[in-house]
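Only one chain is shown below, in structure tokens, and it's the form predicted alone.
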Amino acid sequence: MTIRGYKFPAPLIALSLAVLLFFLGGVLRSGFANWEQAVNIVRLAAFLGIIAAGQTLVIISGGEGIDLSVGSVVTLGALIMFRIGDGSNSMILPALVLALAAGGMIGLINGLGIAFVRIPPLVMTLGMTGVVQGVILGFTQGVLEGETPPLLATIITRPIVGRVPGIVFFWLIFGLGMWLLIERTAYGKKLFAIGTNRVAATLSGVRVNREILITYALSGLLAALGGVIVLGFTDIVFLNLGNRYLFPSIAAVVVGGTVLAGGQGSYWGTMSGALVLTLLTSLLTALQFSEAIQQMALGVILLLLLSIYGRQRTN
């Protein structure tokens, strides 16, 4: 958005919208705008923000990239921790490594299909969604046996400072790590290059296919990490655990100002977008709107933002 020649950063716009929604909620619903509610909103936004991290990388990479397998990989990551961890704190690390490896492998297969077989990202990741769901059904046979390790739930939900739970501090550290990855590494610079113009990036010496493989592998890995973290909050897994995060993970990236055409965006924007969507959902819930109305509101917001800056390219 540009006012009198000054271009306001999209993350700042999204964050301002989040603050506006919070205080608007206090006006519309008594008791909405208080410290406890603010902490709860940030906590819920953290789960969405972490799951949307890989989606951010994929969308920045361009090529009409959107990872539709995120929801199923979230479920798989949570399921592996639930089954392998099986209530044992000593098994958290092995289960985490296995979950991340499984998510990364799924993302790598996505990347191979997109980079070398030239399958469109939407088609490839949609097909992989079906494959992963089949793997989940085959792995569980419809029976979800296991238990969440107590330490995982404690780390995610227990307050560390005041009433602020551990997940909030983890999200802040995670956000810093994502910022360093995107803005301060060679990978990040190449990511923006291939998102802006893949032909120009190739002529500049960037190995485009390798960057695509890394990007989709990271998307799968981060989705699996999100599943593990969500499990620490829900304390139980079910077969469609991650489905509810698929559409919001895309919307959070777009609301945060990452351009769907690729080449422009930031994880700070995604964090702000996750806050906006979580606040909107919480406000609509507090006002006792139905789930159908909430979904329509999210869709309208996404369409409005797409019409403003979602299809723009970096100048």
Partner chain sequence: MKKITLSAQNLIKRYGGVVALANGNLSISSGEVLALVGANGSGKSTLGKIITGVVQPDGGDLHVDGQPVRLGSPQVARRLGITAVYQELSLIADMSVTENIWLSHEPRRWGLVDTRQMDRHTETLLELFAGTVSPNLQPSTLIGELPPDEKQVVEILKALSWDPRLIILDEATASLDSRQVARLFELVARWQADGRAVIIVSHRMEENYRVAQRATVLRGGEAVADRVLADTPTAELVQLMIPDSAVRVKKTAADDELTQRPVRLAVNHLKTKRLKDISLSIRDGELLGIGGLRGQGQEELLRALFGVVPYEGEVRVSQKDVHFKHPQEAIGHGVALVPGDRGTEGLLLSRSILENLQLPSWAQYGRILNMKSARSDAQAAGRDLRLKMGALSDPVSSLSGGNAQKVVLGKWLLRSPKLLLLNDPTKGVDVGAKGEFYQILDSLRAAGTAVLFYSSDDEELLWLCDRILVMHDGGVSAELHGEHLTHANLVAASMGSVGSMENHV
Given for the second form:
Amino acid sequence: MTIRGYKFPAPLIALSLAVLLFFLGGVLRSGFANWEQAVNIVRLAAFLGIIAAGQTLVIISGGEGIDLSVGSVVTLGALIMFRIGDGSNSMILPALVLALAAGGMIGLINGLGIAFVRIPPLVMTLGMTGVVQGVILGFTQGVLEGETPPLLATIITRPIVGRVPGIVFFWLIFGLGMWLLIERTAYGKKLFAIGTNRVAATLSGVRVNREILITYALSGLLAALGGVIVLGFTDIVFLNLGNRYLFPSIAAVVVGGTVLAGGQGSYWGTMSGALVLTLLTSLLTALQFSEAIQQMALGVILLLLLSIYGRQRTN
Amino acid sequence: MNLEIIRRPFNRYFLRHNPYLFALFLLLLSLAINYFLQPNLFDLRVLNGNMRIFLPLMILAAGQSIVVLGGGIDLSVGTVVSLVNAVLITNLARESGPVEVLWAIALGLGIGLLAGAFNGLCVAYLRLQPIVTTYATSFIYSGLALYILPRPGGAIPAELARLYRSTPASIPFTLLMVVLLLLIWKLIRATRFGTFLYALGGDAEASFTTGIRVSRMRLWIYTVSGGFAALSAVALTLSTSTGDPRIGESMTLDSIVAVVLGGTRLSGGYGGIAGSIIGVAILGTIRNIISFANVPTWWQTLVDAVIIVSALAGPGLIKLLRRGS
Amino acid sequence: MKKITLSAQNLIKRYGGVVALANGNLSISSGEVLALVGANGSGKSTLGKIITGVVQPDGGDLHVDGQPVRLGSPQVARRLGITAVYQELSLIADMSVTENIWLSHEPRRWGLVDTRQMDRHTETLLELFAGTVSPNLQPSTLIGELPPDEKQVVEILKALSWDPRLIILDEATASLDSRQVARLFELVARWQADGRAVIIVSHRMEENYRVAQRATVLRGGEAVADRVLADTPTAELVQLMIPDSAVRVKKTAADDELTQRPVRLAVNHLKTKRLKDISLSIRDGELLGIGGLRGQGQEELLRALFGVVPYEGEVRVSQKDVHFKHPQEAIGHGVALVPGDRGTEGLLLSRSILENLQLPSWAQYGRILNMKSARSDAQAAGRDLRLKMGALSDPVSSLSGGNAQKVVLGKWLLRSPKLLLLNDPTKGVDVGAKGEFYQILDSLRAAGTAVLFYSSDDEELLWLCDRILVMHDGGVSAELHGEHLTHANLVAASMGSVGSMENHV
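Would you generate the structure of this protein in the form predicted in complex with its partner chain, following the form predicted alone above?
Next comes the full complex, and the chain you just saw is listed first.
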């Protein structure tokens, strides 16, 4: 969107929309726009934002990059913490390491299939979703035993300052880390390069396949981290815990202005996108719209944002 | 010189039909295994039973392949199936007469075409990326489906369900529909629309400078896809005899997997509908095999997924190994 | 053939803030061949695209046969009998020659495409270039399997298939070999006699003089002159294109001094799928040219040396045995490659100038990148190259062609390469930018960089290089230096005949 020659970056549009929605909520429903609600929304957005972090990297990497396996990996990450952690604080760290390793491993397999066997990312990661679900079903035989370590829940949900829980601070630091990774490391610079033009990147000495492998592995790892964090909030695990985060994770990235064709995007855009989506859902729920209306509204808003961004790109 | 003349048409034939080869091999292999585990596989009753389940996805995958060949993708097809299913079931009852049935089907088709045209408008004239556009519209369609039919239920006239299961001249009705589908495709392929489709998917920019009306083509492609989704919904409704506002959701990704299994290139311009139909048959046969091979229930998902991933990896792995040696 | 007259007046085209065409004027009628000349970015392609309906003007008038027209799409132009051979080809790789040529005007029967008739027509068209193309070029061949020159031939035939009254040849000769160019010009003469009108756009000045009678000169998006070529010497035309044409630099390094320098690259019996047993060596500060017809393996040689194409044989860089399997390894040994197509191989178009310049070098700026020093290094490189740009953070797509090419070169200069491989770097670059490019080459050579330089421009090679290897069919057919460095020898060796000439291989 360009107003008087100034081009508004997509993340800023998304962030403004989030603020607008928040106050719109306040007007439409008294008691919506208060501090507590704000904290609650940021907290919910944090889960989505962290889960969508890997998705952001994958989409920037281009080549029709997308990771449909994040949902099942979120479940897997949560499940590992639930089982291995099993209510014991001292097991948090080993369980975390194991969860991250498992997530990274699944991402690595995705990367291998995509980079070397040339399976389109959409179907490769879809196939892996089935594999991860299959592994979960096979090993648990449908029985989910375990317990969330109490410390994990405390860290994530207990307010630290001004009723703001730990997860919100964690998200801010995490966001800073993601910004550093994307904008201030050689990995990040090469990520944009392979997302824009893989031939030119190769001829400039970038090892494209290695970059793809790292990116999908990171995506798996971050999804597993997201699973662990979600567990701290939900306290229990169910078989499709992560599924409801899959499509919102893609939507958050897109709403944040990251281009699905690759080579352009940012994590603070995804953070704004996560806020917009969470706010929208909360607002529609608060207004007691039926699920049918909620879905349609979400679709329309997505389409509107896309057309605003799309217009911007052609300029 | 003579040799040249013989070689040429063969070359062309071979190249055009090459995309299906691996899929055909997979299908034969899985059918053989299935036959071994289930010797009555080709009995009319069993065949009919299988085809009844496969047909809706086959039609849907056919529509999806048209979009994919044209260089796009349609993530809304599953929700269009749900929407049309909801429309059909709310306009039908167990005692509906032929006029009502025709009206309902016409209405369903119209709504499918409209939904597809809306996708096409967004992609062609707003120039939005297909994958996110159809993802966004899928929320609208699934919302509409839920709005029309808040909870599963409804019924259709028994004659319709019987027609769908019928076996005129000992050939399943559903198999005849597949043959009809392939014939229609062959006809489409021989028209300009068919040529333009491959051109557009192969290189949109070059197609434009050559004088193909790219935007209009895109509008048509998505509209056709919506129409196929509606047909798929009709088949599905006849098959299940009831309505469910979420019935199509899982079919979208299945249709894409079938298209890729069938050898169509996901970035467009190469492949065809026959491959996608084979792809659906492979998916279905694999599921048959798993249930007849006595795989323990809790492990079935994993076995299914691993087989599908291996099948997807097949052509790429072969290429990789060939290059390595 | 129905006669045609076309005139364009005051055409304007803006892309965002950039004015591509400020005042486009030209007129042409049946039986004329008009050359459209101008430096890069002078608006030739834009003007051509407006006339063929690919691009819509923001202002100005177009008249065809005296009637004002609005060419809203390529179809409209085509209906009026106007077609073009585009510089960036409009062919679809996965479709056959026939399907490409007849795309969007397929002959039909009963509403279905009549493939047999289509193939027959194609064969008739292919005969126009018979003898200059390989026998593999058949109606059913897939475009993706053809070499660049034959793709270009198909593109020409595709334009011709519309039986146009006006044809625009936009750099149509750029990838053709000399026999194909000769055949094309015979055809142009025939079209002229048939009463067709032809507009030719070519960077090779002699080609314009060979076929055209009149030239319209564009400068900075404006039509500045319209000349009869017979009365206009080349120098005057160039002067019109670029008011103060850049001075070329003369070659320096003396032969005897060169032989004292260390050998930077030694290649022995290098083979790939395409290359047959290539041996060569370059010393520091030497500019070794590679010549020959297009597509004789020159590009493959450069790519093999850079680790892009797998090869067999011995390669020594800086006295060390190497076998590069990826460009990254080559870069580690001080080798750099400027690829042939800057848009698809050289640049990240939507990314910033900074990121393009620093892409091979990020690792030098620490684990957490020191952006300040990365920026100042890039700024310095930009100054050295006299890069005309806004800010380092602007996308590289905002630069003009010549400046974008400087970025491709600049990313390697930042790494001070020991061996520079150049793949036709001045292809499609205007005279002014070429001059600057030669100056850069010269200073590199003075600094001791060894340069292996493939060019499709014979004049340029003869004029710049100390030595030229002429390639033919994947091998080196001659090595020319000293007194043998003549155009006649170069042409003879290009055709694969070594004949009476002394063979130095």
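Computed from a prediction, not measured in an experiment: that's the story for all the values here. We call the rigid core whatever largest set of C-alpha positions still superposes within 1.5 Å between the two forms. Residue numbers count along the first chain shown, from 1.
- M296 shows a C-alpha shift of 2 Å or greater between the two forms [criterion: core-superposed Cα displacement of 2 Å].
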